[in-house]
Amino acid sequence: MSELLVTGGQVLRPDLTVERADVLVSQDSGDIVAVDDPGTLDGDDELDASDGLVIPGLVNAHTHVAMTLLRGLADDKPLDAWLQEDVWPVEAELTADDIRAGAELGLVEMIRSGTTALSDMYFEVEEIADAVDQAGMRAVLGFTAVTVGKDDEAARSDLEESLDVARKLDGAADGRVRTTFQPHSLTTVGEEYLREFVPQALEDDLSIHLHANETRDEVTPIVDEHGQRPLAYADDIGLLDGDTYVAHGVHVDDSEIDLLAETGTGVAHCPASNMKLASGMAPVQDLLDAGVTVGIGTDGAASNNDLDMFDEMRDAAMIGKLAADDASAVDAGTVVEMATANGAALLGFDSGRIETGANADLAVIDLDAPHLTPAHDLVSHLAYAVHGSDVRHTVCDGEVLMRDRTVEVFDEQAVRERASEHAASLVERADD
């Protein structure tokens, strides 16, 4: 059995205490074997965590990883105009090779900033799954179905593909890939299609992921047409009957918060994207107080514009306080849990914590930096001061993805060059 020892550092424990310890992981099972006093464990290989903090690998609970190709292409617009005028016309020109190039770029960015798991919504999902497999990461993937603007045949084809992809790819990458059925949102998939296809997903025991209540424009049409709040409408259709988590959840009222808690439906909070698109401020503390599992996602790089989960933690804490009008809301420890254990719970992975038996998904933060000095409270630093560039090593499933800031699973320079070439060609085609 091959074992990796992460040695010489401090370790963030599940109760958010920090202690000096070594972490031993099995590279065969991909699990943590032991967490013990420094010098008491031995491994076949070692990662030096001196002057560092070992944390669970971060979990990006909602993203569109291949949208790295659209980074900086269109900014400073509201969601509907941004999608219809800029994003969708370009996405219509995407090829499978484009999506692979964009996905690899996004995965490299995540590895370099300590993210080991992600939940992705997009298309050409087999390409993304292959990229995740090569990256050595964990992911929940799915094909995102949209019916608006399509005839009946095309609409049904989209939803059938979402079901087929979820069935086919679940368990890929040696079990590191899980899948979800993905109707894009309650306003972009027609009711008749939801009522037909959601029961099929539930019958196949598929998890479900969709955008919900991201903007007021996703709330008003549902209320006007159905006389219900969006999540009550979703519940009536059966979307909240299984293992479901929604992205954004910005404009939810008290009745919807209670409904999320009652049905066990989680929320992937995307603070940077919500701010950039002026979508609003999600009532995160109210959601947490009600018992809703809330993770953190970056959304796509086109609306963020990076995939750094440390940035996202800081944003979540800051905007959470503004939304609650309370400086004590969404505190440092809470956002760290949201980005680790909560995100893992949403995605269904046994990770997000450092203890024996958990998935060996880890990141080591280099604390030897002016902006991390003095070290009064390392949990505070994780929420408010650490940057993705402070990550020294990244480990997933017991395998080293990045060692001493060098990504080992991709040729990073080649990935960046290929992505740049595909992005330029994509924009040129879209402009023709």
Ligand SMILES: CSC[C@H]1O[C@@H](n2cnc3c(O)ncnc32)[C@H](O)[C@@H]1O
Given for the second form:
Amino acid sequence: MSELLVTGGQVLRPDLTVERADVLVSQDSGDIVAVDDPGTLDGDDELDASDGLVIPGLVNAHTHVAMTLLRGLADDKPLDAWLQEDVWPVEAELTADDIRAGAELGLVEMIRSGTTALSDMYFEVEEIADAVDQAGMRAVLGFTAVTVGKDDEAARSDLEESLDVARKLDGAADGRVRTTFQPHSLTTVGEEYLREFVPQALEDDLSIHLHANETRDEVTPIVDEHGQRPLAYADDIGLLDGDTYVAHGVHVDDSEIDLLAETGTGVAHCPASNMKLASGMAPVQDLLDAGVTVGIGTDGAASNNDLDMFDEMRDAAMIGKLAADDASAVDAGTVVEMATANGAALLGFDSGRIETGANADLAVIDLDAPHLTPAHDLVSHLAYAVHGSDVRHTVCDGEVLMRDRTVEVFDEQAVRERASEHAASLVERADD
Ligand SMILES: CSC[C@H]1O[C@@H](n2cnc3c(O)ncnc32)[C@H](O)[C@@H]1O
Ligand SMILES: [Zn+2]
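Could I have the structure of this protein in the form predicted together with the ligand, to go alongside the form predicted alone above?
Zooming out: every chain and molecule, the one shown earlier first.
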């Protein structure tokens, strides 16, 4: 039996208090086995958390991890133009090897910035699952189906693949990979396909993840065509339930917020992407007040342009206040909970908190820095002042993924070189 002791630091507890404590994790079960007074616990191996804060590993509730290859390729456009003119033509050239290279780069970036779990939507999901396995992280993965612009055979094949991937990969990487059925959005998957395939997903108890109500341009055609708000239409199809979470949820009215709350449907809020694409401001405080579980996601690196969840917490707090016209809205503690416990609840993992019995997924923040001085309130620092580069160690499932800022699960230099080569050749092919 092998146990790892995270020692000498302060610890963020589930009630958001901070105390001096040591954390003992079992590398066999992958769980936290004790959180106790400094100096009272022993382990076979130690991680030095002195001058540090031990926090739950962050949960990125919505991303497209392999899109690191498209980082900085097309900026300063709204969603529709960005996808149709820039992103989709390049994605049409992606190979499985490209996706593997992009996913590894994104996972390294996440480990370096304290993220231990992600929810991903993309293609070539076996490659992504293998990369997650090697990274030692936790993930909810799926193949994203799009039917617009496809003939019936291709449309069905996409939806079948989304179901098959969700059935096949659930439980991969020793249970660290879970899956979702993924219609891309309510406007990019036709109604006849949603009505046929969603019941199949529900019959198999598959969770569902989709983009919804991201831009006004996505809402209007649904209201025009179906005479219903998008989430009423989604509910009519059976898409909303306790195992579903939608990405974005920006343009939701009061009736849709009630629907999300009544059905137990969660929201993965993506503040940076929503600002960069000028999609709008999600009413996050209203969602939370209604009892909706709201997590935080970076979206892909092409619309962010990084995968740093500390940036995302800060953005969520800032834009949440603007949206509510209230400086007390979406406060520091709330965004920390959104990026940890709420994200874990959306993804269905027993993580997001430093507590005996929880998954041993954690990060140690180095507090010995000018921008973190003085330390009046460490929850405030997590929300507003810490950067991903302040992370000293990252642990998932009891295994050390990064020790003293050195990533142990990948050769970081090789991953970066390979991703750069794949990105260059991908863009060349797309330009031909
Ligand atoms: C097939 S995987 C996901 C699909 O979605 C595209 N995408 C990336 N960001 C967004 C976004 O904010 N809204 C909608 N779709 C997005 C991505 O490029 C893939 O094609
Ligand atoms: Zn997305």
